[in-house]
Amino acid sequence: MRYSSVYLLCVPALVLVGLLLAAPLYSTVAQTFGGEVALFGRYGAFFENAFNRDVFFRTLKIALITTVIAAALGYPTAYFISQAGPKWRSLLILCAVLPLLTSSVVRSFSWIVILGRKGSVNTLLMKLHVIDAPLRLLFNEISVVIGLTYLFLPLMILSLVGVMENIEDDLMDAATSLGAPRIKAFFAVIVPLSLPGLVVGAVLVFTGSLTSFTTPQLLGGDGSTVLSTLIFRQAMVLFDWDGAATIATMMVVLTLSVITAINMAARRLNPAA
């Protein structure tokens, strides 16, 4: 009886999450499959056009790009972060949180003024002599990639740094005393018991990249179109509810078929996980 109460406390939870998510996604998907078209002939003729062929892979490749240098740049830090004492560690959390503080059209901004043709990397490319006329550094993937990197970075440094502080130094020790090397013993003991921490992190910047419209939009540009802009020109602009439902819906099978692949790598570098 005692744990039926209990149970019966998560179907407020349940209900919200019915009316708020569930509903909302399943008359999204359905919207798809409305009207007098074939089964999937939306989805068909989104991919029969060229255009919107070359947007679907841009937005895979640059959230794929992003994660996979927020993973590079947030390994290190988030090891020096969970290797420094208490009172330095969580100073240094606190430097890595504060962008999160800072609205995301704000930071898209600051990269505007920075990589501009008279930013601050064009000005000092030139004042050293290595570049005589500005470089374009806005309005193409480089820029959005370099704004998704410095916007969901922090995400990774967390979760890693959330894993990492709970792995005993003792286990260092212990490889290093059987003779492993320290950067060998690195990969064979922290590498494998950070991964859910690095799996966590991969999935919340991925999801973050494929899905964020303020940056692509500022830094990217229309010759930078991603799937997240393309919605709103679809909705907003061309008033194709239907197309931008079937955007919405592509992105949600993307964003849950990643996860999958990326759970089934990490389970495969760490069987034992």
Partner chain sequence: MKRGNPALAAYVTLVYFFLLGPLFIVAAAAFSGSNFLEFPPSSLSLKWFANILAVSAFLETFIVSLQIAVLGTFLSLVIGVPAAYALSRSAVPGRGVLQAIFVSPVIVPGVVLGFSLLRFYNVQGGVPVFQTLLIGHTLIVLPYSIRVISSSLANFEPAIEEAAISLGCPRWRTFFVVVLPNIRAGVMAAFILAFITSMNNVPVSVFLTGPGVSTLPIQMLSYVENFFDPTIASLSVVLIATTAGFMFLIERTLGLSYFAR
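What does the same protein look like in the form predicted together with the partner chain, given that the last one was the form predicted alone?
Coming up is the bare chain, nothing alongside it.
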């Protein structure tokens, strides 16, 4: 194909992304630098406010915890799936994809049913006479972390399975025949070779948690505001467009830095990747 026709075929997509997406984004970023404020003045103001500072670091903390839990739950699961026979493997992947494709409203809502005042957990504990009055399990940071883990665990599992499936079975046998016990062989062979999957999974879960809106909106309370719910409040409740634009810009920068940082760290750890 001639180069000119290749570029020609890319023009519609370029217009869509390059113009229809880039223009509003640029305008948002530009707004944070406009007006009678010092350069980066709005960012300074954002961090001077203790509430905003809390929101910022809480968002990072929640995303980090979610990523760690998702990895801890997802890694063994993915290994199990990659070792299972073809029938089990399809079934297990199927069961991970179903929640993934289900609406995030439904998935967050399910935890309201579980953790709510009359939810399953409280009902069970009351029946067992462990408690007399329902516990307040919802609308805090923990319920947000649970909801986010639930939301993103399938992504972690699937990223890992994709990589683990391509690790040759013979490699584990080779390592054991050379004298490594299975557990050691696992750490010497499977772990380093599945690192790229873990990196992809971690990036997806971390950035997803960092920017997710539905779950903190439904499962979080006033004390667990995060950046995405804060943006919504600034823009749609307080009509503070400058403030919202500032947060928006920070979220973009944050997302990009996280992706870059994790990928760089991964490359440092594994020169083969």
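Values in this document were obtained by computation on a predicted structure and should not be read as measured data. Superpose the two forms; the largest set of C-alphas matching within 1.5 Å is the rigid core. Residue numbers count along the first chain shown, from 1.
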Does superposing the core leave S82 with a CA shift of 2 Å or more between the two forms? no
Core-aligned C-alpha movement of L128 between the two forms, 2 Å or more: yes
